[in-house]
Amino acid sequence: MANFFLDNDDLRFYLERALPWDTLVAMTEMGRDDGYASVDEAVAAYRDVVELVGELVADEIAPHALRLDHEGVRLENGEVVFPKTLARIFDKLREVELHRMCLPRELGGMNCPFVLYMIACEMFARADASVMTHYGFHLGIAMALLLFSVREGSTTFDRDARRIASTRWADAIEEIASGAAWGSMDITEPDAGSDMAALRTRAELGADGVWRVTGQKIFITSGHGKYHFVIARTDGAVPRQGMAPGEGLGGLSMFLVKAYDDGPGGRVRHAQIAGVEEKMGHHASATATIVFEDTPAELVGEVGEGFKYMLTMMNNARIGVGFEALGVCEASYRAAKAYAAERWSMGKPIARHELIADMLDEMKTDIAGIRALAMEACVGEELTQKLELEAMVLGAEGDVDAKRREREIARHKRRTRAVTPLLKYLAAEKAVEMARRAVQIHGGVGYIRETGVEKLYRDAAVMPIYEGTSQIQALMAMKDRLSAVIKAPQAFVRKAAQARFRAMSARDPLERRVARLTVACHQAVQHLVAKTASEKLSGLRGRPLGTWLGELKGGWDPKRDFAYAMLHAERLTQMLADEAIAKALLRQQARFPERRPVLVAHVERAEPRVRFLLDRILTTGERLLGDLAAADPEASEREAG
């Protein structure tokens, strides 16, 4: 039998080897009564589902990916309708109770640690994306539930048995764990998304105490399910500074809507489903727009939290997107091997022809880095979202930690904050371009159906989109990197010196080249910084002297005084990509020298790479920054003024 764990050296060598399963088991267990006896138990445990999860995609979803793109799913009467084939995929999902992996046992879960649930992502990507899209929405909307409780504090513990004792949703999570139903994350609207401000679903308040919430949710992934997280305008909510009340993302709230009940006299709708688009990939997955005309919502949190419980979702998300690209990078791999294997030209395989042979190794290289990138944010926001939970479970009991579980917190935020729009955005490219490669191996034959690699093509192009865009990562890594360097020069410039240093003393040739990755890192930082600054001193001549430190400090407007490093944020975000994962495959080859191969072949990719993305920021953009002031009126008002 096939099975997509045992095939894949380097994804076993995480769940065998590299994963800090201490901590993790520690974390997830929490000093539970019912708990694994050992680390060693709790692996050998979470072994047998990950090889579990490896031979059901490659057995019983793999096999079918052709007829899944072909027989997509369709709207009848209202209500969204699976094909016999994918409905016989999540009755087997449904059987072996994969849908439980992370919740407590005292929720009716196999209690996994988080990690072990994007393992099984990949997996599912890697024999069909839209598949795995779905079955994202069983068990993550189960687990955003249950994160939500907790954090609105409506979720009880028993400290003592470390266990929850009660929590808000625990009918709705356990008729998602059972398969029953599912859920999904509405926040899109027409001319609505990315710009969270212009979002015109609302949501009112009755005289009955009840929540309404009324309008339109395009492009929902699963937006058949029953629970929908609905991110709606509300009036009076707790402004920003600045900021009216119930303007802006202050005046956003979350809501869980029930779409639907289903009763003796059938299912009573309570939000419509208006259409189902036709998509170029992902056809065994129901992308849905929703209606909401004064249909019944339960508030999340407090009024004008909606933004911060979305980006806890979006966070999420955007890693399972990595994972999920990583699969589909997986599946395009393989396929031009296996082909490039058997497919004779002037003598001998193509694989042996050098241009094949680099495109090969490329992709092989590549994959093993954006799986080192998913593993290292998935495993920082687990770490940090249990350690949230092991502050509230504990309560007082907890004090004498506080301060270091306080650090761990904001330690474990940080880097994953950094590292998340890297994952997305390098896996969801390589997703594109590594399929992309694959049709092209394949020559003609890859341009037909039959062969599957033209749907992976298909399948990936939405990666880059969904979940944020390509291009709203590399402005928020940016922006995050650039926010920094304002804030702290001191630190940058200790941090610069410190990599310069390594670059010309470490006596580890290997870790020379890595430093001069982080340096060439930090000229771009520094040019887009300077270049940034002397914009923003430009506009404060005639201004008084004394008013300068202040607007240097505070008075920052991104979209004003950043446009010359949102130019070149792409660049910078690829630089960056390059710089953590090979930090993360050095930090590796300390602990495994069986991978210093690997660290060697990303950095022989990587230096070329770099050194041309540096030579853009450092000598382009002008003309065009200068053509875009040109043909904007107002920014030359302001520059007059």
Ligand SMILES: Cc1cc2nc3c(=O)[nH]c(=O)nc-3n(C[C@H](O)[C@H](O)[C@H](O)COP(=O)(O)OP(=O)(O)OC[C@H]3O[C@@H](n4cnc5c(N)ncnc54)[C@H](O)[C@@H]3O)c2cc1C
The other form holds:
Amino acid sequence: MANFFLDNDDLRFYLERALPWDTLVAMTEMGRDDGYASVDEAVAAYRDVVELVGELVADEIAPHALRLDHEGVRLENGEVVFPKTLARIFDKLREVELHRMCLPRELGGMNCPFVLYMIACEMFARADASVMTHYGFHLGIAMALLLFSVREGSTTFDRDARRIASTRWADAIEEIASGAAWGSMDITEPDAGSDMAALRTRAELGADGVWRVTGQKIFITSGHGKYHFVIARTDGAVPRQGMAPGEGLGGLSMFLVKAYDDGPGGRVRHAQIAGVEEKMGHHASATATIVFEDTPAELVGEVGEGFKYMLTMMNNARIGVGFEALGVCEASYRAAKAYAAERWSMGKPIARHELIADMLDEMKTDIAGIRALAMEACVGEELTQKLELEAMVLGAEGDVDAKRREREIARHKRRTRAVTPLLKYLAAEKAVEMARRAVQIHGGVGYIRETGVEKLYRDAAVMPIYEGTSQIQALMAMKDRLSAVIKAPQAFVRKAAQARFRAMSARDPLERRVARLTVACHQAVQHLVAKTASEKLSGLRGRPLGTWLGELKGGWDPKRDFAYAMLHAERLTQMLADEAIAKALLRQQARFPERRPVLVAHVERAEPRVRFLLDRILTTGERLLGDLAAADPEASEREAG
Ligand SMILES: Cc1cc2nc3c(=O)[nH]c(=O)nc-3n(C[C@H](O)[C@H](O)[C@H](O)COP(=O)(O)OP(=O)(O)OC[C@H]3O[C@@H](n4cnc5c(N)ncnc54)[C@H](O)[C@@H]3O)c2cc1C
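Following the display of the form predicted alone, present the structure of the form predicted in complex with the named molecule.
Below is the whole assembly, all chains and molecules, this chain first.
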């Protein structure tokens, strides 16, 4: 098979030209003396790694995807067993040391940037999504071990050599890097998925000073791993306002649990695998139920900081799902395109029938857009984390750039926070849409197992569900946007005026069209804020005018006050994603004029979509919200009161 990197011009564009290598290399090497002599040398080495992955996934994984799907994984005597094909793939990954890709050299790693790992994940997922998921729980967990240790202050640095001197979980990191172990992220419980405040797994500190975790976690990807990050309720947590200790999100803490130890007498399990799910797709990835019963655990950070640590891990994981979904989009598009070129109907290849050509063109356009968004989210997250790390390595002394760095961190954080839910939402939804289109373009054979496209459809279906469902991403994106406007209305008015000005007066007609997308997004946001505020204001009737500003700036009840905006959150998210892609591609074409056709294609697709979505936001919703309010006894009481 062709190398999955070399055969992908869009991916090569980022690695060869568009990624900000000067900054990424500088931030990754951090002035160490064991690094590359120049940026070019570093990028050449990165390219070798990506090419190696491109070849490996094309030759060693993609040809076996159907077999992996057929064989799956199984539970035998309380342990997950990999069939031979899958075991061989992971032996190969171990051999080429791919689990070491982004770890610092002093921890036995290759010290590659995070974006390289994400590019690798995209190519893995193009070959087989379930292999990618399991692969992700190796390096992903090793990096979380390091990041969490840095955050909690248990990593020390050799400032002169600009490297890590010691870190709390060095042994576990090495075990994972060598391929001998991996980990998992244990959050979901039978009654708590999206609603994390409902989590019930508990951790208690024993008189011997050891924390012990008790509870059940379900749907845990690669839950047969050794190192589990478990989020659990702790009674000693600092309570949030109005909550009893241990309640709500402030009552959650993060733990590292070693699920087993291997000794001369065999494996001793501290956490049990109670079952492995039979799933619609992702057959080569184990999805396990894990039972903890007074299982010894190490507290990560402070009691009550669990949600904070989980968000850090989830941010990275959501970007990971963005790239994973991109891999499935790429596989679907390529399968559909190849089939459409060779399948004839009514005198010509189906690729030349207008309807099919339109589908393929939209798939290609969307892939380029999602990749632009994915790169932006990934680079932003990487720079945020590396700037924070740099601040810690340098310490307060002699850090002349501290102020500038703080501003940079805040800027990257803001941007990444805005883009990540858009990426997770769009990429996951598009993976499902594109896989379905691939089935449709294949006609009858698309529905038959041996073509492999129905597998893509089954594999894609979980992407809008895990790592925060599409609805949760949309709610996050909407609340962030609306809160920003409520907190700083003047800034919003200024930006809206600037966008209207650009929409009329920019010299480049394409820039004017992009600005019009922004104007439409502002209109949608303004409408949602106005609706939300008018509801809030009606609740303030009869209160002194002087209290209104305070009430409007704070004291929002997300469940009550945002009902109208929540109804339209997905529509707003789709608009914001279209706008974010258009802006990213506009910036690209300013540097690389040959990218202009990519922007033209996106804007042509985005314009009617955005108009339609705006119309729905402006004109629909009242009837349904009326019905919901009538069915909600609390809301009826409030109305009456
Ligand atoms: C293959 C697979 C692998 C997984 N891997 C992991 C893992 O490694 N670790 C882990 O901890 N979990 C994992 N999960 C669990 C996954 O993260 C959850 O399934 C997901 O968070 C959704 O939770 P839920 O299933 O309880 O659905 P619910 O939260 O019950 O949601 C059901 C539906 O209601 C919607 N919904 C819920 N609340 C709202 C709201 N406020 N507004 C609007 N809509 C809402 C959701 O979007 C969804 O459509 C995995 C799941 C699968 C299927």
